[in-house]
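So this first bit is one chain, no partners, the form predicted alone, shown in structure tokens.
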Amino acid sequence: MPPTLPTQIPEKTIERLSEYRRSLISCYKRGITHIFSHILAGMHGITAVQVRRDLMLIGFSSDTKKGYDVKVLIDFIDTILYSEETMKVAVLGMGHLGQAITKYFNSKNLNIRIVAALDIDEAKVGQTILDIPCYHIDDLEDVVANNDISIVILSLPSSVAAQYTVPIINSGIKGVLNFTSAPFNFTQGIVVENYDITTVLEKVAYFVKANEENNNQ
């Protein structure tokens, strides 16, 4: 049975749990069976106190003399992040970005899988791309219902993305990962994560410039 959780785990904690999981899997593949909080913290540039707080918040405890059992901790985090059944995802927009996202996510050992793509390009509709079927985007509601899809990833041109707000709501989608530069805000209880790659890259560029200017003073 999954552990009993607080009413709501902070967003930043969820992000760190995902990061811990990836590091732990890497350690486990290298034969590391136990890990101390300060080692895990060092991998992520945070304090051991933060790691212990995150794990205490989700109800995880372990033998501190040997450190955390890596496999047990991976499995425990899995019960926090994932449902018992694989969560199914569709990609809206199967251009270069959509295909890159699909290839990346479906190559990972996640209990989340992209099972369908939707596009308006007739050359792609009806084809199998990266081992998943591509449908016409006008068929969104039927595709979601027929494939038990919970999440959509938006990799459409920003200029047309907004017109799919209503179809997404009507389809019963529970979550949206938005890679367009047009922010989405739903009032229907849909979980949304807006990820603007341009903004993130410009933020990095700004701090690089600022560091260079400070070093030249």
The other form holds:
2 protein chains.
Amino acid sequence: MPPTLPTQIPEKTIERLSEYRRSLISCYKRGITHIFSHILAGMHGITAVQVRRDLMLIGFSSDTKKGYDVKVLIDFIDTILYSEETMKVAVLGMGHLGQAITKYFNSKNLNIRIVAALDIDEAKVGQTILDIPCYHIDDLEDVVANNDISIVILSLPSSVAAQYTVPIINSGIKGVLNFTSAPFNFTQGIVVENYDITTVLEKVAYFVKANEENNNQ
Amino acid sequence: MPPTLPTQIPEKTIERLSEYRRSLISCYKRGITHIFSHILAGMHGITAVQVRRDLMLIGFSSDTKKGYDVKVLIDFIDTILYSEETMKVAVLGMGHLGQAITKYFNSKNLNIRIVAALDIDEAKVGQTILDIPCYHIDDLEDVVANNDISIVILSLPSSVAAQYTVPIINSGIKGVLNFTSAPFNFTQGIVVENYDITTVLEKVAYFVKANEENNNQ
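Form predicted alone done, so how does the form predicted in complex with another copy of the chain look?
Now the complete complex, all chains and molecules, led by this one.
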């Protein structure tokens, strides 16, 4: 049992725990059994104080002479981040982006798994794509109920995304990861993460431009 | 000329400006000429105070009786976010994710444009994929120089990403948008955005689980 209530942990800490975990697994595979907070911090471009604060928040403490025990820390983060059972996910929109996401996630050893795709393309509906069945998007409610799906990933065109707001709410979905540029804001206790990749490219471009202008001054 | 120095604007404001801009364009296309801050705020699930603060930061003011002039605000944000000339981008890794990203970005009317792909797959090198030429990844420095590329998008397998750190620095690249789960931290004045989509899915899953546990208590 994690020693703190999960909802007391800030979003940013959850993100970093997920990132630490992947770095720790990578270290562990290379035979590294112990790691100091400043080394872990350096891998993520943050301070050791931040790492220690995050781990303190989840109630993790360690022998500081040798650093954190990598395996113990991975297992501890797992108890925070993961349920016992696999969380099931459906992809809405099985185009290029939907397929990329499916291939990417399901190739990883997560206990979050994409188990169904939904699309309107008759060439895809009824088929198995990347080892998962593809259903018609109109059957969302049944697919969610029959497959015990908790989360949907929106990878359909931004222009049509909004029309699936009501079906998503009706389906009983608990979380939405939205890759479209149409922002979703549910007020029904659904966890929503709007994750528009255009925004992040524009942000990089902006700071590149800002750096150039500063250098030219 | 934007009235404030670009580097004084916080990262989160830049992200929101990019998001406001897309919503405003969508409104404008539907014939909406004026919009109040609380309406724009509602579309993004934030407060009107936040919207007004962001626009104040970039020096934008408006007639509050009718709300913001949509077209004027779009043009104003453009002067903040964009250069006169198109910013050129290369994609490292032209697999599923690289192709999805290319198709997605280049279908939008941004003045950031993906103009080259780099891969190690001999079946792709020398070909034109989604209207852009694909080069061997070993030719990164030449491709960047010959095409005036400012930004690279990393969409290659996380396990091989680290080996391109030095070539990226040597190529003179100014910004990196990293979709792999291997964090990049350049200290050479390169703008880096680590944007691992696994992290965000794990975050949604965590808060779905936390909500469920709270509901069961």
